[in-house]
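Consider the single chain below, provided in structure tokens and representing the form predicted alone.
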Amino acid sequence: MKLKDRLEKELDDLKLADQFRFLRQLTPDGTHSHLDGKPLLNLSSNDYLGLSAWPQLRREFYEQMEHTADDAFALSATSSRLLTGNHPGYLRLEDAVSQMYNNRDSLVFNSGYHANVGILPALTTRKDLILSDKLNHASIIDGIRLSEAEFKRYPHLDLDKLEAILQKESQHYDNIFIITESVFSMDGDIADLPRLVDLKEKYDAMLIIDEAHGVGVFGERGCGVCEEHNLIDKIDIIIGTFGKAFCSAGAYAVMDKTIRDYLINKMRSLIFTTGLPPVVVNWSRFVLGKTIKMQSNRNHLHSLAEKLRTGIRNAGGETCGKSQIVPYIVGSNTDAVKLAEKLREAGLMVFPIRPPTVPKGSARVRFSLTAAMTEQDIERILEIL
């Protein structure tokens, strides 16, 4: 079938299966967002502390910024960081993660789909195993398939089947990877950290979580589930976005020296692309010194969410999670894609989430909650409901 013919038939069969996806256009304003006019609470983004809506923060940075060189507001690195891309704002940036996580190693990327495609890649070997959860995001399926390593997948959570692939493997390869997320972006739960730090200690395996989802939001200083955990130094690799919590663009990994310096020259995904623009580098920098004190605002986001997801319980409906994600979850891909038609009727902004992002049978809308919203907010949501 020529090439054109198979692309209009698989697009066909999409639409037929209620998958179709396609972009909208949106303007963002505070909490809300205009859809074709008409403002909606935004109950679709992964900007979890709410700082989208406080323009203020940004007056103060350009303000700050006033007093600094002007190339601090340049809107391109020109080039790569190995060659002449690696520009003051970088230094600066790593140095504050690295602080965060107590004086930790760190390296900045373009984005949270850079790290997860370039790190197992450049670390991995054809003798190394890599186990991955099997709800992990597409970005390290990705890495995975890109990199020469044998792998399997454990059922989600079940770290019972994952200690029982460990027993089988552990003597049969050089070096096992165990790779996670640690709060899952479509069900909002989260990842058993302590075991599985007993578990790659046991088994003598590398750890690598990739916190996108919680960092912000969990810990005394935002840093995520493994701060919450105090387990920041037992984790072989962290990753963690700028582009979510942290209001945003790149991302970053915390690791030792040693493994930062192989990254540096073995990381594709870091070596072969152009550097994030100085302004954006200097922007993270300065919205992690403000979310670091933001822990009643993490307080408020995780009470919002608490509140949901009880008042969706209690209404008969399903859900699971323990975090500032709450899935809605209602079965099949029609089902999700009217509920989500009439909740946008009835002023909230939700989209439907049908597979392969999760689960055949599983499909739903998912909202995903703001430091920035009330509780009024949220009786509203149910009230809907």
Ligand code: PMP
Given for the second form:
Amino acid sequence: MKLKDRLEKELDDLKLADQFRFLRQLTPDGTHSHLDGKPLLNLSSNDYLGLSAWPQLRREFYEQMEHTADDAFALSATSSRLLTGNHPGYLRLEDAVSQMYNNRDSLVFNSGYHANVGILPALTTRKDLILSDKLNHASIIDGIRLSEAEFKRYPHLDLDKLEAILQKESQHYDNIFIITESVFSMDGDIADLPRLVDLKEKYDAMLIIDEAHGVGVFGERGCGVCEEHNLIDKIDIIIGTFGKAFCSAGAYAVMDKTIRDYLINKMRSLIFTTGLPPVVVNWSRFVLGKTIKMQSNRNHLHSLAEKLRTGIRNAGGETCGKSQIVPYIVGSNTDAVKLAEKLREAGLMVFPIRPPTVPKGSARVRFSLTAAMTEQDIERILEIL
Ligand code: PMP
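Switch from the form predicted alone to the form predicted in complex with this ligand and print that structure.
Once more the chain from above appears, this time first in line as the rest of the complex follows.
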């Protein structure tokens, strides 16, 4: 079939299956976002600490940075970090990340997507095996696809199955890499990191944890679920993003020095892309300094999530997870689309999440909470539901 005909047919099929995606025009406004001129409570962002609704934080950043020697507000790195783009902000940000993570080495990337499509292809060979949770994020899957290693997926969070694969396969490969998210963004559930560390040690595997939805939100200082379990030093690579709870852009990974040096030499999504603008890198460091101390905001966020989950269950609804992400599972695509539409009409910014993002038959709307929300917001959501 010729390209145009094929694309049009596929787009029509997506529309028929209620899976057609398009870009909405939204204007953020504190905890709300304007859609078609109407303010809706934004329950679809990853701004988990609510920092985007906090303009004085931005003002404090601008004031503080005005007095630094280098051009803190520059808007372009002008080239790759490997050429002339490695401005002083990078060094300071990586220092700050390292300090947060028990002085382990760290490396900053342009995004979590860049981190995930770059790390596995750089580190693995065809004599290695990657074991990946079945619900891992698309960026992890793309990294696996780009790598030469063999891979197997284990059922979501099923560490017995993971161990069975490790038992069977660990002798046949040079290295085994286990990769999983800590907090899963579709179900809001959390991987059992202590057991993953046990398995990694027992089978001499490398463990990579993507804490995109855990950093800022979990752990005494916001290092993520790894910090809650005191496992920062036991996980080979911990990945965090700046674009979610830290309200910035970019990502980082914590690792040992050999891996860091190797990635700088071999990781294509680090080498062959323009670095992040200094202003963004400086803002990330400023925000880290603040969020380390935001334990009460984290506690508030977790109590809001618990209130919403309990409320949904008490009303006979289906939900799951243990994090700031609270799904409301309805089943069919059509029901999810209709429910999301109704909730938007009632003032809640939610969107349907459908296969292939989630397993077939588990379409849902997802409430992504932030620490800027109040108990009253949760009560309002429950009333509307
Ligand atoms: N990892 C996970 C688990 C994610 O959910 C996401 C973004 N949704 C990413 C990585 C990508 O991060 P970024 O938005 O910084 O590219």
